[in-house]
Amino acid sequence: MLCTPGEHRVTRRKFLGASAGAVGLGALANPAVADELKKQRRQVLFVWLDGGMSQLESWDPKPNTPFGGPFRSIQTSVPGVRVSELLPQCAKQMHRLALVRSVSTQDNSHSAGVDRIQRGDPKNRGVTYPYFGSAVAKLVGAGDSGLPPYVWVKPMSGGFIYKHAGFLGPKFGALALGDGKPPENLLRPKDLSAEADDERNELRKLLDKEYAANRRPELTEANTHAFEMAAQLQKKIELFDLSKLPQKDQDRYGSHDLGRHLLLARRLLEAGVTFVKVTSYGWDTHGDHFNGAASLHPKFDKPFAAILEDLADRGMLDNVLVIACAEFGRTPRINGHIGRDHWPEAWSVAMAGRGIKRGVVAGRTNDTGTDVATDPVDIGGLFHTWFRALGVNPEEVQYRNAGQPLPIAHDDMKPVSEVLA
């Protein structure tokens, strides 16, 4: 059974107002260094394969052994490196990724590993950190491009969602477009002319600042942020029509949900969207494991070679930090089901992009997969290596909550520095 993270479908009322009712703000604790940060542009694409992807089956396969399967390995573009035969065109795209292969992490449950993994569970301090694409949303800004931070492209409903700024406060939320489809109700009513639309946004902002009046800025920051975000949206609708692009294109990531939501979130990375994370559903494959991948891996590989072929065609990969991840990866043993259940004990994280090597592996499994032989990399040392490579220190860079200075990743823990530029 698919165990999804938890979702809030939101109306446009709400996705207007997200403010009300939430707590907390957060803010770097040297202003200057956030000034200097938000001179670059830096960009993130989080590719979230929900419910656990199996790396025995992309990137660490073990082919010829106990629990290794029924596929084989294949070489890539970097010799030596070999990755799954169910994806060839990744393969092809192996010069340009960094593999971490020792990722052991704790959570076996979804409810758990979903939250901690996307978190990057800092020491426990009491407080609800923010979601990566929050803290890249408030760590790193903006930008230019006047469109919402932090933007995620997933099946299904959307939304506001806030609750991933945690901390930081609603206005570092998640702007998720359902489906890949702009917010319900965006478009102004044909029956409203743009000039009494206007008037009722002057009037908007005019009771807005008497209620801001006294009131902590968080109350009423994200409600503010939210109108300028639809706003923004309004004028580059033409993002979510890819019907207009090349049927090449379309064919080459493909008409399944996760082809069509990359190559959405290729249109919001070159629109200068922040943040995009992508989500794929249906990787929980405790049953029937060999045959679910030989459908759902292919509908990963075409899409997230395709993008990465992109984003280095357009130059925009010095600047692109590329994550595939999801909350552990699958057993080793092979269930009575012939399925793979949840294993957080060892399995593989794909990067590419700003501030990466290129064409690299760092650590390695046992010969059966079963463990990690070399040092093993928690979710906090992948925090570390993922806001490095976006040319953020967490050890000169400190979030503060109401006052009190909290570390940006886990303090114990350090970046992969094999994979990192």
Contents of the next structure:
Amino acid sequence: MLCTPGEHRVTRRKFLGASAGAVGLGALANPAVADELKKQRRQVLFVWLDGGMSQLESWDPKPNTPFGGPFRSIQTSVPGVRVSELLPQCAKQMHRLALVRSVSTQDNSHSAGVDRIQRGDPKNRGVTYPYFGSAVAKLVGAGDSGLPPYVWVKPMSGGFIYKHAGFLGPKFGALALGDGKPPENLLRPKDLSAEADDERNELRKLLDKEYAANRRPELTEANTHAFEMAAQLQKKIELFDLSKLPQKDQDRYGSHDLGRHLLLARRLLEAGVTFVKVTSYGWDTHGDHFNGAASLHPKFDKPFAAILEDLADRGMLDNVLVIACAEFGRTPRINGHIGRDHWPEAWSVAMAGRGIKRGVVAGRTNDTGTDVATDPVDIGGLFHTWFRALGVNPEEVQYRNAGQPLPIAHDDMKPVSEVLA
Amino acid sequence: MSAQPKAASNAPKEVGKPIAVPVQASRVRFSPDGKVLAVACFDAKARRYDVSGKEPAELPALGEHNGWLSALAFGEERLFTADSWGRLSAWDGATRAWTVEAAHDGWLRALAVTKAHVFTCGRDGFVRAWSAADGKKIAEFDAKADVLSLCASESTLFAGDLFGTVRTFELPALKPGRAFEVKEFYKLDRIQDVGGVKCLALSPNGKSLFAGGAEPKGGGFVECTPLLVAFDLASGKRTSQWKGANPAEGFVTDLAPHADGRVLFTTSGQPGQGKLHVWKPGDATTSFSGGKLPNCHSVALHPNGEVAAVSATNANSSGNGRVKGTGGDYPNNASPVQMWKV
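Could the form predicted in complex with its partner chain be given as well, to go with the form predicted on its own?
Zooming out: every chain and molecule, the one shown earlier first.
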């Protein structure tokens, strides 16, 4: 079965049921209808710890073993499940989390690994697969928010990253918010009237059309789509003003990049964005790793636990699939610079929320953390798991690229059934 | 300031084969009588070697710790050991004299010893004073920062933190005094705190304080240029410094000031980088920088002043993915200890 736009619409029966008593388009303003639409949202929060967080100092500690490092493990809210002492707040949220401790992937270089993981490392069919965010934007859709479906909150610069979309085409690319800020010049200048702005946009569209006439459509579509998305964000500019949130929220998430960006992610999810990716850079701790982990991990721990708690409090964990991931883990072996190097052989991924069992651990590594001791899970298996969690069955749904049917996840792999609700 | 050493006729020379410590280590120290060399190891043991004969002979290791053995220091009569889970112990030979199970909440970073007291600091931000006789807590100070390094005279404790500040404390009550700053030791890179005062030592004449660390370029890989700073204790002024040549060289990891005025110190940076160095405060360069083994993490000076022990790392210690040992196993790295005639 091919994916069709109809799958993403509110069913007529549900719409009518929810809007009973309302009249015509006015029903959309009805809180009952709005609530029903919110309940049907399928969303993703994808936290990317670029460079690779150590599994041994996070989800799969091996204290008092040859490669275990200096840190202790601590009890979590799930009896028998322990995590590193560097994640004390996440430990309190373990009853909402599912861990896969048997992840084993294929690439130990950043340059290839980031792409392979985020595209799901499917079989090579001579096409460039989409990143997970673009895939979800296509397969789940933009929903009812009127906002771009794939928003990427990241440090440094932003822009429209159409390359994430692969063969899906530019409009499924990522709108990257550099340092969590809206695109520059998003707002209409105060001295420019709405009418004048409209006229300028019409002129721009005309020029775009002329420009596009002699160029490849995938390039010009990206440009046009970027303007459209910016216009959508313009209507929700208040989302970016975190200063009006309670100080308590800002304290719980932290004032550093990752904290601020996860707090913005919560706002974007509340506003209905389908896929929010939050990237934190600097996790490639080849040197002075344990002091690095002592500094870095708590800055993930607090805001990640806070957003889990907040999504749960708002009843959103039933809708939002939450994933914390990287391109690989880190070596058990400790190098001479007291660092850990790249390790795709045996690492961990954490998830929670929509379609995911709560408080479970799937798979395990051996006593020293050097090998997966159960069936290894490659990224293709995780893509199967995540799509299933979102209600998209990879056995039934395919992409169609210029007439070519393509599986949405690696054909030979299966979901991690132990973590699926 | 160049890091290139001058040619020196009295350059240290490696003596004999390294002691094959089978795991990685953080500290080496000689006993006051010079007969025992103790090594703080990542498998939570203090390995001990009788170095009074022609060849080092291994003595029973001291265990009963957790995580890493993160620090050790000899008092006049006892050896004190500490680990990364917060335990502090005192040993009479191979017999445990006393233990404080939770001297700190987690990583106990460093130890310093006077005749009657042992001092500790930790990632929990506390500096604490204990009775060397029975392990009773005497005093504590909440520095509200990760305290990485200590050294002490009979009257003053010096404690160096993550942010490049060295605080002084009057002993034994830990009454805070003045502070010395080496702001170059710290950098916030993205969201990572990098650096800190990695090691501290007093000159044998008690007039100078030496602080070792690095000038960080960035986090992650932690590229940083080693930096050693000397302070005059009377004036509190920074009097001289030595800085490495490039950010691959890493940190100054340990210090051993010699009675003749030279300072022996070790560095460790990117795998394969790191040496034993000899520096005379005031000189622009080291008089010696070398050694066959890289990534040196500790240096101890024998009480006779003629021999030093340097804990280093085996070659080829890094590697992404699965590194295979000769038997197809997954090997750990180790810290061979090389003796030097200095």
